[in-house]
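So this first bit is one chain, no partners, the form predicted alone, shown in structure tokens.
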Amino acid sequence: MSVFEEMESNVRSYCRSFPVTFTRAKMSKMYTEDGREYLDFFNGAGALDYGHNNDYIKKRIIEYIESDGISHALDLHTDAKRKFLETYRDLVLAPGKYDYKVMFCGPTGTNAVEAALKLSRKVTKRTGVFAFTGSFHGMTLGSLSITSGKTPRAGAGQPLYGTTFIPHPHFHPEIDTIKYMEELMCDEYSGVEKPAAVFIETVQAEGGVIILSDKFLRDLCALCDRMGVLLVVDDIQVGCGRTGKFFSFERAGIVPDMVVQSKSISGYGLPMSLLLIKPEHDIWSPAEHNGTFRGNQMAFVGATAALEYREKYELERKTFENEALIKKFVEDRILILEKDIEYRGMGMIHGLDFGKVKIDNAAGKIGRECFERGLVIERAGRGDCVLKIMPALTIEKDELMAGLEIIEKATRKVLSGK
């Protein structure tokens, strides 16, 4: 038994899918105890979408340690978190002309969450919440509350209360999802309040890369404007650039009241949360929701520096190339082999659905045939039966294709019986 298994709990999930011991990585590529090279296809969930120890980035931490910087400091002013702010403001806010005070949360995405919901119900004075079916937003109770899967819900210990789960489009096409929410919301026999905000992705990561048109953002946003609902986009996975623009709803052209960001933003891996607001929204006292470590100094230094390398390195022209590439190769390579594979994508997220093909647990299989191969890759969706393709975005186009590779010889062989 090793150190791992006596002495961490149970809770412990993706080294149960990748059961090796990591030393090193460099930018798509980790490399194990015994010198096994990997092809990473999973990043961090998310959180590593310049890459492992990207140069670049890493220069910058390593400097300001070496200066003795701050490293601790709640949320006193520092001169690392006044260059965040200035390059988010110049490279991210101003060009979208976006108008949103920053709040910055506790470490991880959740906590932003819980922000949102908090301050959603203190702007409206309502307490309900719609979220829709499929949604992942977090682990803890708030956070839990507008997550639909019956598993993660399930560690909760108690019943968790005051959200609507609206039928996501995708799974039911045939119903109005818009026209059913208004309904909800105006109907005084529907049994529903109207909701403080509305929660959403605008493409389900953990729900296995369902995405929501432009129209339907559009209508939804018109809708929760003319209702005086706010809408909340979690763009804590998808956001980043992982989707092309650096927000994954620039795309449809709407604002949101508030948007929630994690993971990649710290550029590093570092914990890192923030949620952005629309100023009328900002109704805060002091210390209304604070934690001790909503100030990662060394975060801000590598989120500003990620900022800088994106734009110096033309990242959402690079995503939107290797969009390109993966959806060729899916297409020509991936889906002749089975009818029943289901394919969606954009950017830099990509999903193989057998949810339908006639193998039991075929996405599970052909995932660690992949880690035999050697790449290391996620699976999501209901029954974990999508295969989720998401390298980082500084990815070189010969790692990339050699991954796809691996992808399409597990998924031969899977699928060939073998």
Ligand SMILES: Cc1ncc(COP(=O)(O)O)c(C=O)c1O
Contents of the next structure:
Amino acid sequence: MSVFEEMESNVRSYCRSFPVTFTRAKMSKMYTEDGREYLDFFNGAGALDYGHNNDYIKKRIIEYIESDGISHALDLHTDAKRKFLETYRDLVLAPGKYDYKVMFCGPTGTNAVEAALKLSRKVTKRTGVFAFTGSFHGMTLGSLSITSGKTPRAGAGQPLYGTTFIPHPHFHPEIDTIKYMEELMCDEYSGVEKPAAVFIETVQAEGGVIILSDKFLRDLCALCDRMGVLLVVDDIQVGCGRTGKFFSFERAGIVPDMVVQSKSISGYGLPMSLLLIKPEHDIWSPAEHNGTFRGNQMAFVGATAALEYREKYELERKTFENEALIKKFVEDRILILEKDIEYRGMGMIHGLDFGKVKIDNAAGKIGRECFERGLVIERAGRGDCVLKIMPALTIEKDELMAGLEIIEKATRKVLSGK
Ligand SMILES: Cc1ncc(COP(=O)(O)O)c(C=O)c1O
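For comparison with the form predicted alone, would you give the structure of this protein in the form predicted together with the ligand?
After this comes the whole thing, all chains and molecules, with the earlier chain placed first.
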């Protein structure tokens, strides 16, 4: 029995799918202690968009540490934080004409989701929220209350209050979801209080790469405006350029009331999260959402370098180019293998849905087969039936094609039953 099995809690999860010991990683490759090399399409669940140990970002973090830069500061003013805020303003907010205040939250995504929940209630003086079926927003109690999965919710060990789950339009094209929500909000007999906010993922990543259309996002934003309900976009997994533009909602031209960011914002896989707040909603009292680790200085340095890197190496253009490559490969080489495979994707997040394929746990078997062939890839969605293609935005074209070819071979093998 390894020390991990001997000592680590049963709660461990991803290491069960990839039972090796990793020692080193560079950009899109990971290496194990016994010398095996893996291509990484898992990407730290979205936290490694710039690749592992990206040299441009690494150099800046090392320089900062070697200069004895402040390493821990709660929310004190530091030059690392100043540089990040200035860079974020100049490279992200100003070009998109976004007027947001920046709130630094505890280090994980779920903490920023909690902050968004608290603030939307404080602003509107209402308590209920709407979220969508299939949603994932994190593992602390507030975030779990707007997360739809039975298993994570059961882990709460207590009732989770306050959320009305709206049928996701992807699964219910027969429902006029906007009208349905409007009726819930307006009909005195709906049995549902008008919510403080609607929480959405523009692309549900853990939910199985389920995409909200541009039109739906615009209609939802207009509904929230009409009703005085806040629109909160959880951009933790699909922000930071994953869908092409920096924010995942830019494609629809909407401006949410609040935006949650984490995962790749730090650029180096370091913990960091933030909440963007329209200035009129920034009614926090000082210290009302405190926390010791709300200012990871190394993450500020990494995040600043990452935003520069994004511009310098034209990651937006590369993401759209790679989107076209992935789509073509999937259409030409994978979908032809089996008519029941469904496919969804945009930018650099794509899902192959094996839910209707008549093989027990097809996605699980294909994922395992991929791992045997040197590709780390995760699954998502109901019954984990969706293979989630989510490489680093920096991946080289030959690596991207090599990974896709592994998926094709693994799929062929599992479909053939051999
Ligand atoms: C959309 C979304 N929201 C929230 C979270 C929670 O973030 P964290 O795991 O950093 O708490 C995740 C994590 O996967 C996520 O994908």
